[in-house]
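Only one chain is shown below, in structure tokens, and it's the form predicted on its own.
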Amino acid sequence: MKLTTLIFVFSATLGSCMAQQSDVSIKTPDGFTTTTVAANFGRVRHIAMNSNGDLYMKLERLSKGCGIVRLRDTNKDGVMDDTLSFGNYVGTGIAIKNGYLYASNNSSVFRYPLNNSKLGIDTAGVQRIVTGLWDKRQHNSKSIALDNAGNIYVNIGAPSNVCQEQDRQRKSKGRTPCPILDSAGGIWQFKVDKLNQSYADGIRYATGIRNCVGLDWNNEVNELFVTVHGRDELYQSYPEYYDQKSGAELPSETMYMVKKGDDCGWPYVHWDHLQNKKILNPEFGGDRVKTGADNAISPLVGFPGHLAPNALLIYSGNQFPAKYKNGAFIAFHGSWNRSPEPQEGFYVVFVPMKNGKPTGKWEVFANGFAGMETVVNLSAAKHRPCGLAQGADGSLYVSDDSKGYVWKISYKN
């Protein structure tokens, strides 16, 4: 694709659409707070803070040419005053490190110099490092995250449900080997300070992972861990197993710690965190109650299903209390497919967790996105929680990709 630099700059003149109020009601534990520090940008996606304060936001649509949104503070008010939009594509990844700003879109990665100018990034300076990954549509975004040695992770993910010789067709056999794994159902690892990459310079790092939509670099175990999105329609293809109620509880939405050569065991096996198992998928032969894939490791948590994990942040903050510290949030999206049960989802999640592994039971740390107790028509939905970030001062910023709002949850003891 042709990259150009589109560049907009918006003074104070939007002040006021970014110091609106939440039309919904967070609820968060006691001591914490939440105030809106962005509304009305669209689909914003993943989000990634500056040291210095500035919030980048990816969007999902363009917005008047620009697909990444540069928000800042200029009086340290509180208020994001200082917009800067850039970057002519759209897609999910965003993240900072080491002086520069990362940015996918559907089928590359780009980076930009940070610096410490008025618009405190060089998008003139702009390049690609990773170029010709896979983009047929479904599944199809590109998160990433970056480690302490001069790599990126993508997630490159499947275009299929389960890989079957027909893709979501009832009863269709599943391929057995999956070629889809070749290219896609996993977390690529690429350089960051290398141009123009494709799959020959890349290492497939991890394989068997259907759609890794959040990924973070845990910095306390120095591994990667992802949040991956279960497959669909175990009821509506195998309604002799499962019923309704099955049906959408499975199967597990998931979070791994993956290492260099980890199988994850899509398209074969799924998660049930029911049963703590791995079931063979029934369009390999699965019956419920089989298990398969002896080779593929076992998630660290398993959710009820279709909730959507679309953004995974390790907290390594001081500002909460100390119960957070090293632990993981997710952003659940919420689901559409688990009719005609209530939809499920649109909220933050807490795991604690000590050197990488759960130390106790999940919990639901910010809730009310949805603006509804029940969800039952997901169009009804205000919001749906998509992006996480960390800011400077140990703060946790949450986007919406629905109406493009961010809120910022802050702990004052």
Contents of the next structure:
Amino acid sequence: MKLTTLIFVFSATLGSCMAQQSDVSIKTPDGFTTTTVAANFGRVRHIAMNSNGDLYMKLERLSKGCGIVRLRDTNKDGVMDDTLSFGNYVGTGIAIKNGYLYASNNSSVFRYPLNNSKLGIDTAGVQRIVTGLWDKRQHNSKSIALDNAGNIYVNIGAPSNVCQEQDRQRKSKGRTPCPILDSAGGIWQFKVDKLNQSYADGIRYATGIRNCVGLDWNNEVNELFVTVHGRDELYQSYPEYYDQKSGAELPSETMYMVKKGDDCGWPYVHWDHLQNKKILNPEFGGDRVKTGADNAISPLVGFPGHLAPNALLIYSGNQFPAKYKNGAFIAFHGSWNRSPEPQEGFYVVFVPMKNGKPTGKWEVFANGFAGMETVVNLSAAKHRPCGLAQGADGSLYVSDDSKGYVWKISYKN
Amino acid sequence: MKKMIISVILVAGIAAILQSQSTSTSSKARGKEVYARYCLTCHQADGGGVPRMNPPLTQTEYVNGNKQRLIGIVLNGMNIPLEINGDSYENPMASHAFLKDQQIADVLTYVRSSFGNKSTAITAEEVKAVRAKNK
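Rather than the form predicted on its own that you just supplied, could I have the structure of the form predicted in complex with the partner chain?
Up next: the whole complex, starting with the chain shown before.
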């Protein structure tokens, strides 16, 4: 791929970073306030905050040829007033670590040196550090996270629902062993400072992960945490075991702590939070009762089905009350395949944690993004939470890939 | 006698038109049931689809254009890059060749005349012809 970097300085036609009125009302616990810091930037997937207050957004659809937008509040009046666009590729992943901005498209990862120049970033100094990862359309977004030892973790989603002989074909059997797992369905680890790494240069860090869109490094326990999208179509394919309601509720969406070498069990099993068990998938002989994959680890939390956990952020700030420290915020994109039951999700959830383990039940932290009480058809939802970032001051930022909004949630004593 | 013949032809003609309309209406009604069972989860009750994943069935040539191509998608499934109105859609669609010709005709008639679409009906004969060529 020939890489060209485009820089546009332009008027606010792409999106708007003037003081914003949100078109929805975001509900949060007492003491928190929500302001809109960006609107109408299109498909804003993941976001990252630099320590100087710059907000970087990764776009899934190019805008004026660019896939990354940097917003800045130049006069520190609380309004993002300066826009820089660059990077001629669409994608999901974006993160900042040790003076570099990392961003992904659906097969590669790039990085850019951050600096104190007027722009704040050296867009011409772009380096491609990872390339050639599977992009077979389904589940192709590459989310990224970085540890404190010079490694980057990249999600390679499985281009499949449940590794059937014929994907998504009713009653098509599952494949044992699943050949996809050699190249996808897991998290791969690469070095942050080596160019053009691919499969041979990386390590399959964890496997049996169908599609992890949210991942973050937990600095309290120095381990990787991931949120995983569970399989689709239990009710549609196996009405003899799952009715409309249980097919909407199952399988669980999950949050795991994954260590090197861990297996989360896909495609052979799914997590069932009603039974707290790894249930064998019907494509592999399951009947909603039989368990399987004894070697696989169990999740820390099982959420209701199909909510689509698209971003994970382990909160390390000091602005929010003490209970939030080291806990997990999860942005749920909102379901589609709970249909014909109503959809669910479209909110940010909080899981209290200490030493990397949940200390209580998960709760909805920020809600109202969909702009309506009940979403029946997905197209009716006004916004879909997709990315999370933590500001240097401890504020939480939430992005939306439906209309391209970013909200800032702060706590006031 | 002439008058009578004309009358008979007229009555027969009106009856034929009424019957064809009623066939089309009942085809659409049956198609709605097929849609609910096999299509609704991915394409949603309003035909709006799912961004990035399952394409919408509204305002697209794939639905309102060439009938043979549309019938072919249902019979063969689809897993090629698909862009509609600037957005790409990534999930594969499985083959639905297990549906009967009449069921496919019904569901496509429903889709082509719902969600704001105003395209013509599709008949079981048209499905049969595409299926025969497919083999």
